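Starting off, we have a lone chain in the form predicted alone, written out as structure tokens.
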Amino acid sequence: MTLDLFGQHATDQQAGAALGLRTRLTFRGNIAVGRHGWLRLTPAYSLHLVRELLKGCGPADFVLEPFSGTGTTPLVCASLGVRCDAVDINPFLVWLGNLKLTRFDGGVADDLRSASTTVADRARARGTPLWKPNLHQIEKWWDPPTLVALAKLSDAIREPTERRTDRVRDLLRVAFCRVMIQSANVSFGHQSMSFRKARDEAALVEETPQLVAGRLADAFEVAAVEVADSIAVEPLVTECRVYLGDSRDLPAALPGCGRRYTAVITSPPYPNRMSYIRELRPYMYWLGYLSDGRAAGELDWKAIGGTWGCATSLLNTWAPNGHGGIPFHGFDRIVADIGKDHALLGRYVHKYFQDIKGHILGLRQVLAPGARCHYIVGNSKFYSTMLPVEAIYAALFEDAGFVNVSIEAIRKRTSKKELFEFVVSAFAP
């Protein structure tokens, strides 16, 4: 028997048909809702799902989000009057999350609109740009006129001026990122970002560099107005914050004031070998959070589930730490079966769950008695081997002493019949 998030009982077969893809329960449900729609980032999940899970929470509750990502959980909490602390290992996502959580005064939106006009005018009139990011094969991302136009906008935003506050400058960066990714040769038609075919050279003949610069400057002003308008949507009534830290050591990552959280709502990285650093590269390079490929790989290695760049070679030499195995019957066999097809992927799955085990064991230290935990996870398939992610999470919670552990299916993840998304719930003793 399967119980979905909204209380509808069904057989497993009926659930598979009824759940469907439910795009409302994905990042697509966030796009048109205020600050949630600032940037289209892959590691986002549904604000509507968070709202459902927050039912029953109030001012006395304190929510923890240990894998903040784009800040969906703390932003929903802030708009509903529920306190929330969040953690992320990626400094770019910490910056973005805290910017979303900022309660701006009444004049910021007008200042942003005015500043965007100034930036656009300076970009249109600017000569050769001073800087562009050291992104590998940057010509695959943008054609030369577009890259120059973006660099001019970036220079104009960074240009020092006494009249521009740090908050306005940060919001200008959000508007820039919107234009930057919209003008890139990338597609978001699949789960991860992919390159699309660059425009035919003949189609670029009529667009001179000046026309391209003007078109992107116009688009930047439009994006800034959209960001300014979004500030007033779903006003924030409670202060929430994202902290830079490692979710495998939550006591060290969170404020040292003995806080005890009454709920956890999160969606950790899925064990599907999708690198979130890879997905975020264009934003992180343009905003200065990455300077080279080595730095990208090292940050991905620190994150749970990362295998980008040098993280792959580091994974090749990784071995279990010997502090106990994964308490799920058949786990070693699953890893061995995956390893028969690809040794690195078997090692990847093992490391992923060892990291999650460490996270869940540390979670107990920061929770109040009876705290409820909701983890949105997706199962995976490696070659012919199914990876029952939700069941392994449930086993890890039980092994760590949590009680009333349950699994609820909420939607199909893709057109593949085997892949679903689940909410794994557990309660601290």
Ligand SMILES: C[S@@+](CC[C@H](N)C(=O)[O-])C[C@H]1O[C@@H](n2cnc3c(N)ncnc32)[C@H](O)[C@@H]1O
Second form
Amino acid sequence: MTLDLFGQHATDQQAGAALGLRTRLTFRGNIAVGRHGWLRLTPAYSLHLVRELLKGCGPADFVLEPFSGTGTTPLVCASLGVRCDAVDINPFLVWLGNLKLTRFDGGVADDLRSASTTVADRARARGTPLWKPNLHQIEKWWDPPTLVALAKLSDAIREPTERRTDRVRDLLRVAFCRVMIQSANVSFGHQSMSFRKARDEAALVEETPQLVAGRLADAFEVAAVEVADSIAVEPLVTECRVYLGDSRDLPAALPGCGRRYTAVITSPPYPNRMSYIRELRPYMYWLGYLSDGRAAGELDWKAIGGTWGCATSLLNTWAPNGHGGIPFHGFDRIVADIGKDHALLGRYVHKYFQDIKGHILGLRQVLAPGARCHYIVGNSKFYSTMLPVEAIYAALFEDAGFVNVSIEAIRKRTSKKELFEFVVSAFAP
Ligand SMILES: C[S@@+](CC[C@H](N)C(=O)[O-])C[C@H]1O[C@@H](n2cnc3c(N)ncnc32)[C@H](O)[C@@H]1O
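Could you output the structure for the form predicted in complex with the named molecule, given that the previous block was the form predicted alone?
Every chain and every other molecule in the complex is listed next, the one we just looked at coming first.
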């Protein structure tokens, strides 16, 4: 299979830059497209890629997205009239995904605009709130006046009013998240989040807390209008849903009722030690999905590829289970080589593929005969040892009885010359 990833908009330069850094194939390509652009979250992949992979799917198909993340796959499906069930282990992402998939009534956008004005007015008039999230080193994220201003907005959204529906409140929370992350001292220029230099004392003195609260309340109203406007873009024609569950046991995670999926389009976590929980902490703390570091580490341990907080110490004592053998020639050697440089990382890679093996074995049970699967994966390098992630996925699919397994490189990932993204495709027998 060859993907037409640039479609008719390809410039000569794009088309010619075989496997160059293709922005269109990353989350950056989603930002201007309706609900896809609500929050710029690290886990997302490109909606253009999903559209390409969905070509040929129609109302008779049923797509499965086992690692939903920000819900790119089900949202594209819902706008194209293709049924889709999705699963994610992170409750915040399940909430966000289902909100994006909601078919809002006509008046919701107007209700959101007027509710945001009420919230902003109340936040401007509020005294200093008592609550702030229990986020480790919160002062690195926001300077004190900004933190107070955010807490005022958060309080004002939570305040009960007779007229506000749950849906409008959820959309207000999305607008809040946009302002919260825009006002944080963080940058997302790299693969994962990093802290920026905080504003210096002089700049802080110039702006009174009231001015900061007013500025953020204004920004909140703007964000709410952007969210309200985005609702009408690419209307949703099919009901799709994200389920909270563990994709290592798909039969238990999905609603059952004998559903058999005809296609899988997904981007699983990569074995690169990036922690989605670490990246999503500010959202999860402010919205009440996390209340302490321990819970953050525990959730990361349940996630495939997680190594944040206590997940790291749990990995220290992890040992492969009896079914832990990975059917890829040379796998044990790769793990041993990585382990020589760093014992924990050897175990990390082994556990990652043991988890993916369990996932692929469970997948077989929920697929229709002939179902096609497309996995977007990135390879990794640990010290001097290359980890051929795409080839190991292909071997796992073949071992589980899938046929016509293929690998296609789709883009270069970073400035490191060896790192690429691939589509691994396989068909259920
Ligand atoms: C690369 S992201 C998915 C990106 C997604 N395609 C998008 O566009 O947003 C991987 C996702 O897998 C989820 N995940 C990790 N382990 C999981 C598990 N055991 N079961 C279900 N989801 C899991 C993570 O929470 C994360 O959202």
